[in-house]
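Below you'll find only one chain, the form predicted alone, shown as structure tokens.
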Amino acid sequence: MVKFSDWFDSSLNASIHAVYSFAFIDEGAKREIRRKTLKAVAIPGYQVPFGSRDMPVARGWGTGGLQLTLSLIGTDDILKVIDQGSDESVNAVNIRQFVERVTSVQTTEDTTRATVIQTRHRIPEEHLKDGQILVFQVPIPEPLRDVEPSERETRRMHAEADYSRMWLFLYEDIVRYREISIGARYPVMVNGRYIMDPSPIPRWDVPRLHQADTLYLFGAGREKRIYAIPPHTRVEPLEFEDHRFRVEDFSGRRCTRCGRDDTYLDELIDDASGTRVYTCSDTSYCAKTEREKAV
């Protein structure tokens, strides 16, 4: 017996193939948003600018990375999306399920299996290897946004690497507190060329955009710009030589589900006790472990 609720999603993943093509975009769209990527594949870090279009989610909620991945996306990949970690949040479920029924691919949650990887604001614990994709939602992708508003100025400066007013707001801001206090958005050097924005990822995923064996892209749909870091690129975090760049510490914390002490933890307040507990941001290698040490 065919139960309703098997029957209409067969019927409407039907009905949406017939009224779109594969992926959602047109193949006009698919192609411009390629030949944009490659070149900023081509100029690491440099931000290209890409015809955005309206996407079936609300501006500011993943358009940029959805576009990259239905751009990139194949019948053989494999899909995984993460939000801040977690493969179970409202919107990295809503974009799976999405990309799932324009495309039919596989999805999964496991990191390793993944050939192209959706995130929004984190990096995989896990090593990311040759042949995966890590497409980044980015919400701003200018890192002279905090410095200059001015959109033809920040292009003039990235233009002429006129990067002095980013190292006096960097030199200010240790001067105020004694130390940069910039936590999400740490900007980066690329190649020694481009400041980079990398998206509102922690401190602690920083140091592994350098020399990745896997290819970033990140895509902004509000402001209408691609960027990219290929596999084996030199990414470096700004700082001085008195005053080093250094990630979150969670010295002494470890996470109550997997007792895992070298992943970028979540605080949490215990409902039942008020007292504050650390799990695991990436809740899929967290599940991996807690299966591992229960063989």
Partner chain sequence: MQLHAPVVPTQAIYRQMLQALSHPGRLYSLDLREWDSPLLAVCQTLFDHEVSYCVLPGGNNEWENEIFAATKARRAPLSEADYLIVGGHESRGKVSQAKVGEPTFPDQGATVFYVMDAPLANNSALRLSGPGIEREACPAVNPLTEAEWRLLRDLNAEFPLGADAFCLIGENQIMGLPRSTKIRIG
Second form
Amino acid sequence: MVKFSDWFDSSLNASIHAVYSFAFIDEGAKREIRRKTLKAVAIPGYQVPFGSRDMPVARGWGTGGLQLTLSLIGTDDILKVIDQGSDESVNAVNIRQFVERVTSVQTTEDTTRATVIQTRHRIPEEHLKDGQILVFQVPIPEPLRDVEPSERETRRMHAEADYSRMWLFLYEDIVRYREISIGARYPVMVNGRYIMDPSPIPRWDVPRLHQADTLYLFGAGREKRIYAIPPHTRVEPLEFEDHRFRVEDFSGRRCTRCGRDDTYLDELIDDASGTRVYTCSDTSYCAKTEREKAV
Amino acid sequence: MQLHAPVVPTQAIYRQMLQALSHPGRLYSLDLREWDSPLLAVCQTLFDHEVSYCVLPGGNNEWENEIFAATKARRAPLSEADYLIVGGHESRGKVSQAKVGEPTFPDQGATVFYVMDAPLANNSALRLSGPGIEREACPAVNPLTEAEWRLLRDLNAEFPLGADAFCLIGENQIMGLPRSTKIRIG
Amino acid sequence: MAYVAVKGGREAIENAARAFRFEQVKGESSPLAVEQIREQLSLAVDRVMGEGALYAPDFAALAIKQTSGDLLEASFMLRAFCTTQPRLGYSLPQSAAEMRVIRRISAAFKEIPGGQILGPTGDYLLRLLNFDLATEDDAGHRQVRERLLAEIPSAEPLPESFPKIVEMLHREGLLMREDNSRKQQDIFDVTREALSFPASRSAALQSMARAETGGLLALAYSNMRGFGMVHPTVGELRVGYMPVRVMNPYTESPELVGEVKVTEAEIISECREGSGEKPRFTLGYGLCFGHNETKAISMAVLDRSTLAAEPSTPSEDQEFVLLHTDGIEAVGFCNHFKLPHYVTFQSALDRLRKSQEEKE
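Switch from the form predicted alone to the form predicted in complex with its partner chain and give that structure.
Okay, now the whole complex, with that chain kicking things off.
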């Protein structure tokens, strides 16, 4: 018979010196994330609590999205990571390098080639297809948090679909500003049942959530929540008949790099003249447009 | 030196389950390299000592022990189990006792696996709609008896309360039926 | 036009990592040995093990070295390490009466059975800089150790265990009895499940055992100072070693696999009258890895304060206390604001300009 102390010591030592699990997190943790993700898909827009694990990346820096990505990814996947629309943003680079190190999967900047895309604050401009998965990093998953700080109470409000305080909040906003003043993180109604936080994407991206071909998964690591929008799901921004939801207005502006006038733009202040110029927030799409123009 | 171990084959099974649940009524093929049966593959993908399951009467007598040996999941009564396993195309009313979750935690509703050798004849009166389905569609094949479709429809009538189902069909096919799917018969 | 970096993120973070490393090695002093940190900065190691929720003194010391002494970052590193490790099993519940005590005091009684044992404490040291330490070398270090050993009067060895003070109060019916009938599978596991509220006591105690010392202290202090009703008396404070036993999977009998150093605090608070019962004292409980008395006492105060049925101050609100004292979560969120937010800022700019136009 194996001596108990041998069994205990050897497994402890082995784990210190051996390689990490495929995709870093241990298989028990992956199973839990997978179980919860399936429930999230079955109840669109509902926040499923999960035992968020500690990642070697700080909480609030994309650990929820990262855990989803690591629970999904396999050797056949091609991964794209963006932050603010850019593949080269330092946080995107950091997360992509980490996943590469612990999985050896292929990575890409081309939205159309990727099978799994992890994003912070944007949906890529190019059409996302059936079978692709977009993983959002979520800092504050609770759309009602601004009107109610208590988790216990917001959970009750969701359970009873009691959203009157949210509507009142929007109404008061209009009274004050004559417009709904929410910039990014615009609340949406999913499948006619749950109000959901779409993560801090700009309003520009919100219509892309509605009746998409792609599965959208949302991970909030610090707040320990997973939620989802399956493909072909009704997703409606909250609005009033006389105060419609409106995306950011870039009319009359175009990207100074690729010339597009149909993308979300970053505003830059020119050092020398102090004038405002614009470039595409989705940098890989911008580069692709430039390449196509050059041909 | 590679910093990581090789991928575990349950990853591929999970991805197929995820796509199946995201596209209710569609058929997906499970990559069963490591397994003889789709049931053990999905159980090993999701089960461990943290969850409970119940094999309903009528299922294969060996399943209960096989699943325990492979996953160490806990056995539980029908009304308490996280996962229910039904042999065949219907549960003869049993699945109506499944856990459906609480209004504050609807995710605690059960997941049902229907395990069958082959689908039934198509039911032309059957229509599915809801998240994951463009407009309205018939399931790719018909895995359940009409009584069972009615049972699932009634069980999930109080959405978001309800149970989610997967049909494991033949050697390696899977169909997802989340509680969000609206079932219309005739 | 303006220069915008669309490439070079990879290079930038690699260079930043080099610069961080250089800061650690640019001085001429010899490198810190992990064992020096473990032995000579043991209270830092204890704090990191507690907040990192992993009892591993060598790894904690390494993490302190690697993070240049940022204890929150070091704790964070231990937690991330845990994520990669399989869970081999669960230790069995132990009574703290089994603790191999090195320090044990009670503020409630002048004399206690077994006696007050001050043990290794800095409580009564004058906080004066000791300039001798500034010039201490290997020989001096050794001399101090030898002198201390020689000076120690020969004492009776401490008994294996001590009676618990609160047990005496229980026997006299002065203390509310806690329900300890829970089975092991009913114990909540904060590393596996997200907290929901009201959280069970096991969930609350686990969260606080992992919480940041400063966070617990601030909230407990607010309560003691006046934003709360707990007027704590330290019933018993213990520091010592707890045995760790697990079930042998082969023989199915308990096996001792080691011991962990812990600090345990039991604080006695004001009377509370149960319905139709005699008034009794209530108890607050705190326990954490390593020697960290501030944390154990703060935790015990908050354990007691969050029992309030109608919370009227932050420290009485269980959700407030548990969700805002995890150092690793708080630090992560605080620092994530350093990440670029220009997409959301652009969106906010659009709204602001629009409502300015509307006002005109």
